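Only one chain is shown below, in structure tokens, and it's the form predicted on its own.
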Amino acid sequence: MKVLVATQKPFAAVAVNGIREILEAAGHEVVLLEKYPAQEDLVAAVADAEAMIIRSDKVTSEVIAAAPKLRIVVRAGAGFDNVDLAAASARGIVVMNTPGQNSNAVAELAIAMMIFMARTQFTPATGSEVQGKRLGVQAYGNVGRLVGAKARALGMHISALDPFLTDEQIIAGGADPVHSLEELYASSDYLSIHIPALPATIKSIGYDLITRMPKGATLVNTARKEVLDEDGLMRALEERPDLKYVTDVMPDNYAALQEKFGLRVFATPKKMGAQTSEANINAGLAAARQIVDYFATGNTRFQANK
């Protein structure tokens, strides 16, 4: 089978070598498309691909239409909102992600961002400590649980909301369960977001939730920028000069936020959650193994478009 590895932001060389070794050992052909300048390059490259590994690359309906032989797409990472699932499903193409492979990297970043904001972005101004503070985790999956574990080690008190988990599962994961977003936001000095961008979650976090947060609270978003109502965030920060926002998914209105609120807001220049060498390698190798397993046994364990 011909496997296209299409990455505008390429994997590390060691990951590429590992991907190639795994796939070629199973008898598959590997084709690399790295640092391509335009979406049209991806459309052209998929013409004879039977499988594809991507990172944040956009597999649109146009890409899928141009790939008559394509049977599987694996997104090396957790999120898969960059793939048109409906178009893939209509063609019978399996779409998978690689959950858990970059979870630790994202969790470490979330904790680092909390401390960065607590210490006033490492300026000489007097900051605060996170020990003893209350951390709310919105979605207690792979990343959320790791954030909770690391925060507990720092002496924070953890609560979590996850509609897909029972109270017993959340408690077993070391957090106190809460049963509404309103309760979670109102009880959290720090709130770490880990939800996907879906029709039900896009712009779901806005003025009403943010202004429920306690005095001096910080909202941390290492998920997707689309889940924030940016106008609502602006309004909340205007009315509540004690609140802070930090993210690795830069808002469209970031320049205005910075101008108005200075050290109360911070966004990284690009999405940084999975930008570690370890996560890069883990996700790439996992994607290659999943493709091998799919063609060998039909395993669709991590299929996103069931």
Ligand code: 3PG
Second form
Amino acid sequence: MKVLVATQKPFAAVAVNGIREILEAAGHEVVLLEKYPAQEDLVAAVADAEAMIIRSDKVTSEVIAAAPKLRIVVRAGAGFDNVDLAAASARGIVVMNTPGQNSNAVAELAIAMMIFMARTQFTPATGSEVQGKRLGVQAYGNVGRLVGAKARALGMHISALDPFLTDEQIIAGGADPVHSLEELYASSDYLSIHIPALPATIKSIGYDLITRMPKGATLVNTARKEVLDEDGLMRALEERPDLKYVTDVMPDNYAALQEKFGLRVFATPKKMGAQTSEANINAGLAAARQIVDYFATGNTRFQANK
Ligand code: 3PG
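How about the form predicted in complex with the ligand, since we already have the form predicted on its own?
First the chain shown before, then all remaining chains and molecules of the complex.
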């Protein structure tokens, strides 16, 4: 089978080599499309692809229509909001993710971002310590639990909200269960967002929640920019000069935020939570193995569009 590895933000070379080895050993052919400048390049490249490995690359209905032989798409990572699941399902194309494989990298970045903001972006200004502060974790899944564990080791107190977990499960994960967003935001000196971008979560975090945060609080977003209501964030930061926002998913209004709020906001130029060679290897190789397994045995574990 022809497997297209399409990554606008490429995997580390060591991960690409591993992906190639796994797929070629199983008799598949690998075509690499990295750092492509425009979506048209992806549309053109899928013409004869039977399988795809992607990251945040956009598999739209147009891409699917241009890929008549496509049978499986594996998103090497967690979020699959970049894939048009309905269009894929309509064609019988299996869409999978690789849950958990890049979680540690994202969790480490969330912790690093908290400390970066606590230390005023590493300027000489007097900062603060995270020890003894309360961290709220919004969604206690693969990434959220790792953030909680690392923050506990730093002496932070952890609260978590997760509608899919019982209180007992959250307590077993080392956090105090919280039952509403209002309560979570109101009690968190640091709030780390780990929810997916879904119709119900898009623009769900805005002025009302953000302004509930305690004095001096920091909001950390390593999830998706879409879950934030950017106008609400702007208003909240305007009204509350003590609040800070840090993210690796740059808001569309970042230039305006930076101009107004300086060191109180920070965004990385690219989404970089999962950008470690370890995460690239874990997620990329898992994706390659899932494709080999799907064609060999029909295994659809991790299918997102069942
Ligand atoms: C994910 O959903 O797995 C993360 O957001 C990482 O995305 P990336 O592969 O584009 O870095």
